[in-house]
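The form predicted on its own is given below as one chain in structure tokens.
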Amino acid sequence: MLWGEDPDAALRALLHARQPAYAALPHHLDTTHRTAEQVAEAVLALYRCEPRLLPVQAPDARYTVRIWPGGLAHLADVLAPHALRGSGAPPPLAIVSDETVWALYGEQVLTSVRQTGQPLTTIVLPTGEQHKHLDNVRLLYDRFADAGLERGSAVIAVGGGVISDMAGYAAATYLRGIPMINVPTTLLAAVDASVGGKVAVDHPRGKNLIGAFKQPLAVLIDPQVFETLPERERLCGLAEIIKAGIIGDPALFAACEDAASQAGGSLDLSALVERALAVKIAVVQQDPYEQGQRALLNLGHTFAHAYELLSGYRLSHGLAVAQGIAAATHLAELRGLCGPETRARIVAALRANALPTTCDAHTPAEIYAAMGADKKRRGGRLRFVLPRAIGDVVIEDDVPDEQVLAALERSR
């Protein structure tokens, strides 16, 4: 420190300069508002159950996914490496959640985040995909402004994919972008929406038509929250895990097959989430802005988004994806990309895990017409991700109408 320099300003400048090095450390504990006994207990909790760390490298961001049983109680420690400031008072934080999740975990989240000592506002939205629209994004903007959020603030998304998408889109566009942290509370959000930086809201003419790319500062996955999931939500996440296995991890797919084939069989969700995320991370790091290979993650989605649109978004995304994977597999067989054995294995795995593989609520013509709103079109043509084998999928955009309709007929 130079003679005559303000000690407080010098210390803050030093902390600011060292922030990248501190943030790179694998674990952090915020001791600011804790007693020595509380700090010791936090260290012991970290020792008892060390988080699994999955680093993600994006062009404009590096962040870490923490799979941490019991980690919800340590959310302040996830925030700690990002909370250092060069000067001024700590900026306010905003937590965005939904009514269902907040009733279960709101107090636990608040107790943890309050340990940061930062001003805090909570925004609790209605539950469900039907609320993922611009009116609720506008409400978030209003609440962010009321709370005085600034560019050094952070939005903490605590919930499923709907909350991750809406809070992420609001964070990406408010003040031209403020930081966000994802805390997924559903199995589907943990393996899908929480990682990769795609955020969006629905439009009456199609799902996720209005969106942006917004990488999170960090992702915290607490597998213990999956214990409170309704069976429907567990199945939705399982569909995305099976999808990841088909795309790039045959052993993951086989694990889902094996557990389903055993009487009373159970799945180690923490291990499956980690493997499914590894598939997604590998793909998004190669193609962060979906210019090519990242489209592989859309296996089943060209069909699924049409199913969701026709249902008025009452059909859960994961269940629609299961139906879409089955339809895509029928289409792959019709095109000679995969044999009947691969098609039978994929459909059997979905059914064995109690996932739907047919859609008879709408005619093939109605479903095909609804696909016209799909945002994945290129040059006016639909793009399909189709399996050639377990762990090997390909993108096709020259599929004749009659083959799509035939696949949909097989899927009824």
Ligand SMILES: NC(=O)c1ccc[n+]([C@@H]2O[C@H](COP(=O)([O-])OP(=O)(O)OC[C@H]3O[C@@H](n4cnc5c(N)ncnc54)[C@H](O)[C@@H]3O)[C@@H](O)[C@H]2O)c1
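Positions refer to the first chain, counted from 1. Worth saying up front: this structure is predicted, and the values here are computed from it rather than measured. Rigid core: the largest C-alpha set superposing within 1.5 Å between the two forms. What changes on going to the form predicted together with the named molecule:
Once both forms are overlaid on the rigid core, the distance between the two CA positions of residue 222 between the two forms is under 2 angstroms. Core-superposed comparison between the two forms: the C-alpha position of residue 364 differs by no less than 2 Å. Residue displacement note: residue 404 has its CA displaced by at least 2 Å between the two forms (rigid core superposed).
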Given for the second form:
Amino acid sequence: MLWGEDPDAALRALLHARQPAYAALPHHLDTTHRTAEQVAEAVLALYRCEPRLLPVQAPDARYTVRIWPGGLAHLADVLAPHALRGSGAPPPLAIVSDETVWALYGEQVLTSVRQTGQPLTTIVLPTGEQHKHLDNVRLLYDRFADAGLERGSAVIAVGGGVISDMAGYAAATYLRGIPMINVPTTLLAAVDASVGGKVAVDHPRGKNLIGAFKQPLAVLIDPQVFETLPERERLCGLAEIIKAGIIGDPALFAACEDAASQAGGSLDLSALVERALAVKIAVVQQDPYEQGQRALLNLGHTFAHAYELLSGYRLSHGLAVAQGIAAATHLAELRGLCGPETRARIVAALRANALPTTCDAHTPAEIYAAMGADKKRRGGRLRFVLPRAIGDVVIEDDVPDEQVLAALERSR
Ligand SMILES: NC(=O)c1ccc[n+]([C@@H]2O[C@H](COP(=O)([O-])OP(=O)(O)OC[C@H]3O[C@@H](n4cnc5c(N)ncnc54)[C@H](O)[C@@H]3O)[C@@H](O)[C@H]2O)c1
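Can you return the structure of this protein in the form predicted together with the named molecule rather than the form predicted on its own?
Below is the whole assembly, all chains and molecules, this chain first.
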């Protein structure tokens, strides 16, 4: 660049010419007196606070998942573009949460949603899977009716998978369907339950026996809320993230291996959630109604359901999935689908992340008998999702009993 006689004036002219372009940029950073490292750190901090947007294309809906640190304070902004319209006055909104989550985040959520200016009702249910049943769905219907919810209203589910499943089922069926927004607050709900459209409640005859497909209007994930998760819940989500890596993202799997090997084992949960969600989104977009490939997401589940059943459901689903992935990997090796290196890597990654990989509380015969109750059976045969390599899994439903028992023996 030629500065001519007066570099100062040249710079000013340049700044003036570029001003409109600079003004259009969403972020500005003052670099005065900052080292290059400090500037880079500030840029990263800005980047971390930006929502990451993941579009989802469902057959009957298109929606966006926002991964947004601090996003809880922006719930009103998430609602705004949807221009929810009622028959006259602004339509009422309903927030559904559980007692634990509400005690932690209720104020923050209310402050944000009140900015919409829409009438608001809050329904706080007792915490826990044992409350995910039709009686509470009936209670939600009562409260929706009391609040005058209409087709243009929305139900905002703030909580873990229990809340999104239950509020989602109520939203799917009330008035033949009203919009819902998912605000998952557990890692497991963020990477799994909040996306894909499956909603359900339990029935005395089986878990998730009563359900529907209901796509959310939007999903908001604020990773900051994971900071208050009890360790067990964090581990359950981590098991699902590792599962996603094995199903379809070797780099995600490697990141989980690496993070566990680092001192302090610090994980960038936002990044892991994003990658794990990308795997789930790709699968559910291909097979939204679970007629084929969506079953791949059930890696480890045929075994996991038996472990859960035998524990009287005291064992958390995510931990059972970790054990189930290990058992499925032994089975894959026994069937010659994967080599010992892949099996060793998967088991090691689970262990390094403090996840269980064995079950010695029950004999292989007991576990195998319990697997017979799995509702994911097809034509009377058990279905298994088995890894061939990291990022490559197959569905098999012609596995001989002896091989399953041998895999269970190896996972004791
Ligand atoms: N629909 C689907 O596609 C799908 C997929 C996976 C799981 N699910 C369902 O999800 C449920 C399991 O979900 P879950 O593990 O989130 O269980 P959950 O909803 O019971 O949450 C687990 C616990 O964490 C607490 N909690 C939630 N967020 C918290 C936070 N930020 N800080 C502190 N505590 C917090 C909850 O109060 C609860 O005690 C099961 O019912 C399962 O069937 C559904």
